[in-house]
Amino acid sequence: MIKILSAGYCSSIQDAGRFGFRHLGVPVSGCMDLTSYNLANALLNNSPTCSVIESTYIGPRIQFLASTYVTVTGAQCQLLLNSHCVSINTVLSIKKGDILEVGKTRLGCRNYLSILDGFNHEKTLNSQSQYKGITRYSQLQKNHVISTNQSDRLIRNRASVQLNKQLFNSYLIPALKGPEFSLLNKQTKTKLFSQSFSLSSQSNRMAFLFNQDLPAGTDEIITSSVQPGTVQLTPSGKVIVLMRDAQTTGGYARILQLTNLAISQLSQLPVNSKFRFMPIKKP
């Protein structure tokens, strides 16, 4: 078990997702940052679906209530046991009583703790990943305690792997034509790949907004299914990128839409960072 002695800021238990429910308008949910959720399972050789604790800018301040293994993958930042620096994306041998801080952020914004055989979490529609109005509560809170899968597996050879800067500083977005982007003029089509864009301080896990516009938008189309990573075009020009929670139908035109690894990509870029969007075609 641990014990959360601070939350951190926006923490909170992430898995791969709530799927099979979306007919209802429930959304998929989920880890970010898929590239490095999956890495932080596959360090402890967890099942890749175990649960962690995703947290943006600054994690939690754990304490440990017994002994196990853990690791952080994601954004570069200080990473504390007892005080001491430790390294990110390698394997953290963790004794009874110890606390591990989860410091700033320095290059991406959002981490990953995994800890062995994951978190026992309570599951709602098959998923631990918290969500307000699913979930009893949507992020992480101060003293609360987290079950723990119980395991007597011990990891000899501690793995530990690089940084792969490329994940956290790419400024070139790939992303696909969406099924309304021939709706969009020629004027639109090329600013839309040309212009520089910058996060919001408005973005969250539902959708990220851009402080730039488009030059023109496009009419309201009829109710459509939307999903993570649809990029939509409002009336006014307003570009919004939908993440994780995002809601699973909406009318805006959907322009474009981003893989797996853009999502990634685009969900490390912290507030005011810039990029461009950049075309592929379906493989």
Contents of the next structure:
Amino acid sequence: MIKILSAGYCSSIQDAGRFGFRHLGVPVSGCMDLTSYNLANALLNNSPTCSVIESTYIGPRIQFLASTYVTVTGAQCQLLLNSHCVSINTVLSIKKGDILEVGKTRLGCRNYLSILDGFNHEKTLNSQSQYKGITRYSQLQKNHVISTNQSDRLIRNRASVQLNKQLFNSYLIPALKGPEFSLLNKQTKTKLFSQSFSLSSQSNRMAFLFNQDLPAGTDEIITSSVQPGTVQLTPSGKVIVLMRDAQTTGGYARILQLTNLAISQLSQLPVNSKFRFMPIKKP
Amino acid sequence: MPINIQQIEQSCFLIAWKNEINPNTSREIYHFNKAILKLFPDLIIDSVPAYCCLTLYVNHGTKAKIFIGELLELYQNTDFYTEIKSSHWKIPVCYHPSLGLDLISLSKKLNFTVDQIISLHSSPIYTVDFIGFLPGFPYLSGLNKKLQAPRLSSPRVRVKKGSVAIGSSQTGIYPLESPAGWNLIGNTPIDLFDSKKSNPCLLSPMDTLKFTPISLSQYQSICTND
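I've shown you the form predicted on its own. Could you give me the structure of the form predicted together with the partner chain?
Zooming out: every chain and molecule, the one shown earlier first.
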């Protein structure tokens, strides 16, 4: 078990996602940066769908109520174990009573804390991913005690990996053409790939918004399906990238579609940082 | 072939019908979805119907060309005229200005009395075309054209769970507290979505429903009995 001493900013329990309920309007949710999430479980040799704690900009401060192993992946950040600096992307051996603090991010903006064999938090509709209206809490709360799965597994080879910096400072976000891409005029198509966008502070786990618009918008479409990574264009020219907590259907034109890797890259971009979309061919 | 299938991303396939809202399309989507789920139970992770498309989220590694070929063949062999087993619901709605915050302004805008709005809204039998946007939110068709009203110029940050609303040619029920840009005309005390239930969503596509007006005191007594 662990106790949350402070929750950090927008921290929540997430896993690979909530599947099988999208036809009921239930978002997929799950970790924003699935690449770092997968690494967090792989380092502990966990099952790939174990739940983790996702944090943004400032992570949680946690006390461990039993000995275990943990690892923190994702953004470069200050990580303190009992006030001593320790490394991210490394398996940490934890003793009962230890306190781990996931500090401010320096490169990237999201961290993933995994624990040996995962958290044993309440599952709703087959997933532990927290989402307002589906789970009791939508975020991590101070003083909450979260149970972990019982495990007597010992980790002998303490794996660690080098940070893949490309994931955290990519200026180019690869994008496939979306179903309504062909509706754009030539000028808008060119601008879409030549213009830089910077992330607006109004962005959240549901959608990323930007400080720049495109010169022309598109008409709304008959409500159709959307998914994480769908890039929408509104009639007034606003660009919206739907993220993990995206709604299941929407009425704005779907001009691009990001792959899982591109969603991971985008989700590590801090507010105001710039990027461009880079067209890639069909899968 | 009246459908077009494209791979949107490695594990997502979009099946598109003619770009229009049409009951025959809804019927085809309903039956084709059933047939796909029956033939590929292990391959499909999620299948999401909408007005004129059906989106399939599939396991990684699905071979696109083969899968699309199989879907087209299945489409040609699907019986779209089998009877649809659907339910009919009576949804109690309290059309009171304290719950339907836009009821009075809408009556002025549309030049109807509040009672006329209630009667126009609670007379038709609506069809659930699909569920989307929010957990359990039904896209309903069948709104009387006289009740069509533009969305609010700036959406409300939060509306009460159970809010019944009109947005341009559509009417719907917000199953959870959420932001909303539609005109609120009432509220239902019935739970449309409960994530703790094994079948969390009350309504299913092709179900029909009718709104039954209830008084504020009836509304309050249903709320307290829950």
